[in-house]
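Take a look at this one chain, the form predicted alone, written out in structure tokens.
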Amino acid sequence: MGGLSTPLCELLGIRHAILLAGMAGGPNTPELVAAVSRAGGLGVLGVSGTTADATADATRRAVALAGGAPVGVNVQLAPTTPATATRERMLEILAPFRAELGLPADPPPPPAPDPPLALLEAALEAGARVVTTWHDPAPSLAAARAAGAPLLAMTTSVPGALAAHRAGADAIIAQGAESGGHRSRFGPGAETQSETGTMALVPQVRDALGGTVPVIASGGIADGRGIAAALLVGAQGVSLGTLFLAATESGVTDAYRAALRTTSPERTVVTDAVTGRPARWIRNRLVDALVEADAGTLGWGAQAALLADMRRAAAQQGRTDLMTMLAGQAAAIGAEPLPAEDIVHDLVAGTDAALAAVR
């Protein structure tokens, strides 16, 4: 086998293990995930936040798009948290911030979304053939054993690993700290397990499976190298986000790409400031702002609620300081924009190259 196709491409029907993140929000655009597919990668969407119509017609459009090749989906499966703060005290806080945007001082709810159950079985309905989850995947298992899908479970943990295995989870997902995703902690001590690296979490977790189930790395990967990396410490294939952001089918705004390729490690930050669960944060003001209040938040679900019109105004005006990015320590080593199709044949490229140098 190659550098990059190994057991998992099987499991997946690809020909190189490079999986997209599953980006909820708006990154991953069915064109975006189309063309990670169409490279012999995984496109997945993530259709967490939506309804049950809009990941279907999304979906059926990254299949069409795909050309014949598979087409993943991803759901976050958390519940909704308690409040560690009140609505007024937020309010005070983003004050400023929603005036500079022209915003009314208090929000209107938002559209509620579909449930995260009604979306995967939509999107399996409309022609996804993996399912990918955040959180503990049990609730997932019946869709995609009813679709023939594999499922694969992301997991900051070996604890969560070993739960997600239990499950019924046929490949996990290491999420090591330097991602740029929110983190998906379950299992025996979530909510107190610190932060491990990728290439530490990696070979931990497929020791603690026996070496029987495939790992795939996630966190601090935006090059062969990382990849190689990754494989050399056994991992059977990569799952990537941040770098895919940049590429022009991306559904982030040009600022947004600007932003990425000066992001150093130390302007990002680890806070569930901004939705209720912890992810890594570009630094702007507005996201100091909220780290340094200190205030707790309204908890998963009612935090990102209260902040979605100003994400939404904020990337329409270009105003990067106000923005709520996501980004990996990583983000400013991949962060040209590309066409997916030739990020992933420099990734295969670079791996090849990257493992060539230790043979």
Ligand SMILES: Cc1cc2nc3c(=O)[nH]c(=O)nc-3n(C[C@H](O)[C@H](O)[C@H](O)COP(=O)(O)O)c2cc1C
The other form holds:
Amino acid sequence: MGGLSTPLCELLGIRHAILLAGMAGGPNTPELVAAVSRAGGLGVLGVSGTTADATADATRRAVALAGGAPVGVNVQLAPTTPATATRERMLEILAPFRAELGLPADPPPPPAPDPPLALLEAALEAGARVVTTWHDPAPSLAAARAAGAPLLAMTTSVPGALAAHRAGADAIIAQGAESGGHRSRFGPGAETQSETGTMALVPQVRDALGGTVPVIASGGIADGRGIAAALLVGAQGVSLGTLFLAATESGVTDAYRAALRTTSPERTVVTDAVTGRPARWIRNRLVDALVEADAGTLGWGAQAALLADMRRAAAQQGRTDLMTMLAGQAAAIGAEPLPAEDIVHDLVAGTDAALAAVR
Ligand SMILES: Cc1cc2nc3c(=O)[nH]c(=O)nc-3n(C[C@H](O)[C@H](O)[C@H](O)COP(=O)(O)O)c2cc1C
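Can I get the form predicted in complex with the named molecule as well, since the one above is the form predicted alone?
Entire complex below, previous chain first.
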């Protein structure tokens, strides 16, 4: 039994306590999700921003490819936020970049996604067996319980962890400041929370919960050394996002992969200027321009919709200076394009080696 065989494995029905973090918007293809699950971890499909039909199709495909291993689903549950900038002002900031990409000055609105709970229900009906959440998990509890699926709630703070526990979460994902992606900030004082690193957050969340539910570490972990450290400070498992972006099965473009390899921690920034909620992005011309403009946003939901066609066009044209790329501070660690099953096996072996070195 290796170090990654923890009680969390029993709760989730997996062999190694490694989760592929739910990543919506393309990276987590059914192939990537299934490969992580086949390797003994938990592949989690990120379904936000899509439709119930597309979610059901992707889940069915992941479940079929996983060969009997469990597959999870991740939903983003944050409510929309009000605009703090006008559409005219935003279009003015974006105008030169839109012109460079050959896009019209004022984009038509993209099709509206289905509500998160409709996506969750579609995924559970299609065979997802574990639920992970971004933001206050309370609205998802009924669907998870009805499906008999454990609910894993991600939070950036001790008050958030206690709130998620009270709401019925079966495990807490402690998301440290190093993380790529959006901050799962909620609970008392959420708006003024400072950023806490994974190594400081995990033991404090564990102590606050008194061992009642498992804690999973997320953020800045990209090899066996990081996993061993997380286990030693009290985590029963880990949830990795950025590392799996490099996997051959991930849905990101080659340009995004190349950007990950050369990104240093200083080249990432946490800002709400891109989507209206704080997230860690790779800095480039577009992200820097939005940060520097300090103009507010159209709010969570509408801001991302405004940028949707730019996001697509920049990705198609390989324009890393204008793509919006989420990534954590450990992006450059292990950013080699390997099959996900090899990545999981390397992580398991690396964790055991790192644990052996300190014992
Ligand atoms: C590209 C990308 C997309 C993400 N999308 C989501 C998402 O849809 N839902 C979610 O709960 N977390 C999302 N996250 C955050 C992850 O759940 C996780 O906390 C983070 O990736 C961990 O840090 P790491 O990237 O350093 O491994 C995303 C992260 C990245 C890098």
